[in-house]
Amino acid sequence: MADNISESGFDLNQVDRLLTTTRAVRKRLDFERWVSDELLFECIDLAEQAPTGGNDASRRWMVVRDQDIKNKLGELYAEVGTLFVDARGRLDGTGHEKEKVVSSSAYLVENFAQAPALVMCAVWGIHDNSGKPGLFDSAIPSAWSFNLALRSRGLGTAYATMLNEKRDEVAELLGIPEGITTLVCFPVAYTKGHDFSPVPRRSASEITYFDQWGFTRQKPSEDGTARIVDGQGIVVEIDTDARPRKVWEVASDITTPIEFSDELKAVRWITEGETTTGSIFEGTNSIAGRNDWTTQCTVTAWKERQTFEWRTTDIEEPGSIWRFDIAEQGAGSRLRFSMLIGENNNRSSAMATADPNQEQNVINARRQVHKANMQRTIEGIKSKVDSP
């Protein structure tokens, strides 16, 4: 791997590898190999270099070695974590997107006490829900720095917080006085192998907003302003109580006019048969009896209960790209509705590029209109799927 030294002298290849491969490790913890106090002190010293509000030295660490105490903590952890053990039985072999994480979480529940050391990060203070939890904001970076220090030395752990549901029992067991809050308990061990990899995440361009919440751009701007060529978009999201299947039934049913906003159109399918990637439909706005425009749309992503994307006008040079994404969120679902303004074949780009000095203003004005309509759309979908 070629050196990639930053202006400040860091080897970015190594730094980036550490940051992108520090995983929650459960099934690959080596419970048979001893972890020395010296290593733990080293990692805690590094973790304590994390910033703290007002330079307040209120973080505290606790290492549990005694097997009897670890066993009792393991029992408390299992009382809270039994939901993972139960869920594993339902998900094993199903291919569900959460099958692996549930399986590994259940494994940790059953083996929590086997870790050579259980390390707790605590803070001197009580979270009173006042909206000003400064001490806790300062402790969390330190806890994550501890994870990074472990990873760089061949050790691993998982950010385990379920013992927070048993704070009184934990405090009594460990002799923790009043006024101290435990935040996380790390099961620390060497890892079996070191070949951890980055995991799929949404790209920065999908989850980073500029100047207004929900305003996205696909490419970095050269001068920080909004330009059509950088791929300007909008995202709105909403949580529902309904499961993904029910949300999908409404979001993907574009043949039924829904009087929410201009953004959901009454359409007719041009392609016959089963809807899939490549299917074509005709879309038009039909709000309040208007029929201002009609456009041909091509489905460019179609995954049952998860993704529905379509492009308007021209598939290679789309006027716009629209997309619904549905993800399981707790007992319900999160619906994400996004839109990307094309460089050509739409009125917005033509208006924006007509005067470079006004391009950002025109883009943002158009996005405000789209955002309002898109928000009404997802709220309307929520009202339908969450209704009895």
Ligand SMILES: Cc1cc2nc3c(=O)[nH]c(=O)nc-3n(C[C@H](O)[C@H](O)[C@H](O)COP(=O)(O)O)c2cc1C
Second form
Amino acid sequence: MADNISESGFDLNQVDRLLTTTRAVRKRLDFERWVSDELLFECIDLAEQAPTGGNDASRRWMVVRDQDIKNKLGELYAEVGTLFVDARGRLDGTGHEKEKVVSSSAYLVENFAQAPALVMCAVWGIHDNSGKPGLFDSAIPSAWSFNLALRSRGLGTAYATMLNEKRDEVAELLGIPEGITTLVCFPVAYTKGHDFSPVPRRSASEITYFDQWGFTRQKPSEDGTARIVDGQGIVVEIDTDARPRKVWEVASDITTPIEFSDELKAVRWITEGETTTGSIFEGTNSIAGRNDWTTQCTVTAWKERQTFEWRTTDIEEPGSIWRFDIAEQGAGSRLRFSMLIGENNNRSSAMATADPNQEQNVINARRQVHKANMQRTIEGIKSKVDSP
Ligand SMILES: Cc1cc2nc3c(=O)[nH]c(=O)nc-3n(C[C@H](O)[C@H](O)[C@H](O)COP(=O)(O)O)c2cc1C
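Taking the form predicted on its own as the starting point, write out the structure of the form predicted in complex with this ligand.
What follows is the whole complex; the chain from before opens it.
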């Protein structure tokens, strides 16, 4: 791989590999290989370079080596973790999206005490829910640095927090005084092989908002302002108690937004039969009670219980792209409703680009209107699916 040295002198190939491949390691922990105290000190020293609120030296680390104590911690961990062992029984062989992580977590539940070292990160202080950054929050950055330091040296771990549900028992077992919070207990071992890979995550452009909550841009802006050419969008999201199947029924019904948007007046299917990618419907908008425009919409993604996307006007040069995404969230769902303003075939982009000095203001004013309508729509969907 060619050198990729940053302005500050770092080899970005190496840095990025470390940042993108430090995974939760469980089944590939090598419990047979000894880990030295020296190496643990080294990784803790590195982790202690992390920021700390008030520059206060309040973090404490505990390394558990004694097999009896490890066994007791393992039993406590297993009391909380039985849910993973039970879930593994249900999911194994089903191809469920959580099958792998559940199987891996259950393995750790059964083998927690086998790690050559259990390393706990703790901090002086009790979380007071004051909303202010507390000492408590200082432990998290260093705990992650510890993970990275381990990975860089051929070791691995999982960010195991389930013992937090057994804080009193853990404190008693390890002689931890009152006023100390333990946050994470890392099962540390060398890894079997070092070929860990990045995993799919949402892209920055989907989850980064500029200047207003929910205002997205598809491409980086040249000068930091919102420009039509960069793909300006909006996202609103809501959690429901209802399962994806029920949310899908309402979100995939094209008439739903009429009830909640003060701009959409009517919709009707043009194509007949079952909806698929390529199906066409028509939407009519009204402003102040009069018909304003009618536009054709083409379905460009249709995945039951997950995704419904449509493009207005032209598929290649859409005036806008609208999309519902539904994902399981705990026992319910998270509904995401997003839209993107196209470069052409819509009035806002024509108005926005007419005067570059006003471009951002025009786009943002339009986005505030869309955002309000979209917010009402997802709240309306929630009230429909969550009502008994
Ligand atoms: C706050 C937090 C708590 C976690 N608690 C546990 C835990 O108790 N047990 C465990 O095996 N993994 C735990 N994990 C690891 C996650 O399960 C893991 O990061 C996730 O499955 C994604 O895998 P990846 O990190 O390899 O991408 C935790 C991670 C975080 C950030």
